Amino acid sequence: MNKNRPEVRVRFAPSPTGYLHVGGVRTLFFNWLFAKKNNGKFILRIEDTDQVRSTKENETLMISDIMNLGFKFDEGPCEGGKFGPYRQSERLSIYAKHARQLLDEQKVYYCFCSDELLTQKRKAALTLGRTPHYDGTCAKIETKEAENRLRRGEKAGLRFKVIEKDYVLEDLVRGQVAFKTGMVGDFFITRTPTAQETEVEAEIGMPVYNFSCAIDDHLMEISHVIRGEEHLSNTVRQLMIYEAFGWELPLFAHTAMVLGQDKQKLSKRNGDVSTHDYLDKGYFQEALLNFLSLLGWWPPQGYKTKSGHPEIIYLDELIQIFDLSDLQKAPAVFDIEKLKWMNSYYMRHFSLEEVTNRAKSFFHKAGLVNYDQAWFQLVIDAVRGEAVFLSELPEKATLFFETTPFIEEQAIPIAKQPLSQKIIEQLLEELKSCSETIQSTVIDMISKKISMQTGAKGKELFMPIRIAITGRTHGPELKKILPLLGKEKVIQRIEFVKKALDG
């Protein structure tokens, strides 16, 4: 716990630029289970001063999709909050206040290097073996020169002047981690903004991403920055801010990289796709969660899970157990062969009412609207062992729907062979000579009636029974079918088979 502190406070600050990907979605996670673990506060803020490339609906789309996921923020630009606001592109003013202090103190000075002039120079450095830091050319300028060159209507951003020392990061996850002295050259705090952009102040410039969250992290009180492993590089930049304002860390803890299955960066090919596209694919939220809290942390050693299986972990335990000392190292994959088999476990050991619940806007998407709530029930605990994502539940209901039976193209020459001909036909006799309403057993007892007139076993027997009924060669059990159907609606399919095969 951060002594100076005492009350746990996260956030999850992501830009909207973008869809909310996975990889994000396990960093939130991260910092809800250790703000919900330690009765702290989960904050979050919107980090859009890229004003060209961030957009109001990104921000909308992603915070819906935090919502379906199941999080709700103590703080954040819906919730508020008493260190607010918590949008940057509305703290404008304040990361010019703390600009001018550093200007004042001559802890920053004017670049007047155009992009093309650093990029020149950056291809000079790499020409000759060095380190591309950029070579002091402005902190050379006069405060006077500077500022008349300022007034004259030239642009220019604010560059840190790197204090040429060694900085040591006592990570969480990662334990004492050392940036050497010349890692990192003069950096820019702020930079000219373009066109499109409003600047933040005369003669200030826009702020950049280590300058505004560095400060929002101190305002806003964060005692511990939980991140991915991409940003380590930055916080050597963010290390020397806090020092520069004479302020007291966060404890960091800075989470494995998640890779695909290629041992390649995660990204769209691999896994990386949006949140948004998982959930409408048909992922439970607490399938895609529990899958993404294993990606780089593990369980305590010996802890055994209510599901009895060491990777399903629920998460009313997951908010018991997890704990930032057993977020590991090593880069973690990203299987999606194993998500699929966690979304189809939770499809299975979910509560019937929960699944159907669950289920109905993929039927009312699919046009299948018009239905019994019981029997719809009834009809999803009949398919739900079919189907690995919510999204598949209507397509593997289709028979209990259409009202025309759908014959499989693989399903005629097995129902065209003499001893499935005459399976099919005393099926349908002794099915017109049942009760009006069917129950589960009474396929077993025609089954075994059957078998005994016909001598067929096995496959040989349950498949035409199987065809003539469903026009399918696979599908939920018989014994579930039948008595969702009814017999009137059974003894037409069948007869509609027969027809169909004759023809």
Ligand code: GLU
Contents of the next structure:
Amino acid sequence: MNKNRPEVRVRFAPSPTGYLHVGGVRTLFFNWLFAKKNNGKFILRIEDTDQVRSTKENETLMISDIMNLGFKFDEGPCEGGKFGPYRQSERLSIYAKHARQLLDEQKVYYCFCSDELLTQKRKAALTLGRTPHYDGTCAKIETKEAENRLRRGEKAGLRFKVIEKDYVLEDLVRGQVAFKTGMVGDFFITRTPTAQETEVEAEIGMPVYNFSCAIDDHLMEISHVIRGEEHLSNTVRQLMIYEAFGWELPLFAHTAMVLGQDKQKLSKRNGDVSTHDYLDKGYFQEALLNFLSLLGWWPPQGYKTKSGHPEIIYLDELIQIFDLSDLQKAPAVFDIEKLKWMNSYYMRHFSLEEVTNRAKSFFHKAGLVNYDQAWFQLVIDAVRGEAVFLSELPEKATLFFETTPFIEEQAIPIAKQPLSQKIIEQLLEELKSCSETIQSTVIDMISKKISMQTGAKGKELFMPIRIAITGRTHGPELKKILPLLGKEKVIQRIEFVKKALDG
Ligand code: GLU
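After the form predicted on its own, can we look at the form predicted together with glutamic acid (GLU)?
Shown next: the complete complex, the earlier chain at its head.
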């Protein structure tokens, strides 16, 4: 626990410059689990100071995806809270005040170097094999002169004067992380505002991520900063900012990287990374979260899951057993096949009612709206074993919704064989003599009878029966299909297939 901040307060701080990345959801989830486990507060902060790349649409979609995943925040732009506002673009005066303090204390200085000049200097350093640190040209400019240049309309950002010393971080995942002196050059805490950024104080500039983040984590009394390891190079800059203000540090936990199958950082080049797309396809949020939780975290040794499977861990269990000390250092690989397997596990193990409810909107989207509820539930029961995610269900259930019978091209030669034709003929006879409501057991009885009469067994018996009834070589179990279609439709379909074979 954080001795300075006994109340656990964690935050998720996305930049709305794109969609909600699944790696971001993993970070969010670890923060949420940690807050839940410790009766803490879970805060949303929108980091939108990069106003060129941030959009309101991205923010809205991100928040709606987060809600659809089932998360709620205790404080945030929609919820409010005593440390608000929670959108950084609404906190510019706070950053300006803090920047001015550092300016007065000569811990930052104006940098007038243009982007072109800085790029040139960076390239030159790289050619010489040096780390491209800022060369300190503008650090020599007297404050008075800098102010005059600003008054004359020159553009500048504020640069932090890095102190030459080692920094050490006690990270909750990685242990002691040392940042050697010279690793970081003087860095910008604010940049020249663009023409659209009129609300910012021109001579202070627009805050950049490391500055606004450190200030907000401090002012919002964040106890633990849990974020991806790719932020370590930012963390050292943030440590310097904390030090400059004389603030206590929050505790840090840098989680392992998430890699794609090619062992490169997970991105849209090597995988599907948009959370919205996963939800749209009908991945269960429970399965997605279960899967993400195991990227860089593992339950305590010897833990017995309720499901009996070591990797199927339900949300209530995760809340109980999650601990930062079980976060792993080694990078985790995002294995989409494993996620698919997990989703089909949830598909088969959730209650039928639950899956039916969640499936409805996917059938609506496919234009399948008029059906009896009880019948629909049985349709879902028949097809859920074959689907990985919810959006596959309507297609798997086509058979039950089609109004005219159908036969697949590849099924015709199989059904045309003499033995198949005999089986189909007898199937039709048997079904005609059945009672109106077909029970699921009927198909077993009939197949046994046909097997005895024709000598057919296994696939040679069941394939023609399946084709005759469904027109397809694959599909749900026959015993589930018959009661759903009903006698009249089944007979109609068999007669259709027979005709197709004659043609
Ligand atoms: N806005 C940063 C990002 O989206 C937040 C990083 C942090 O958690 O500090 O990467």
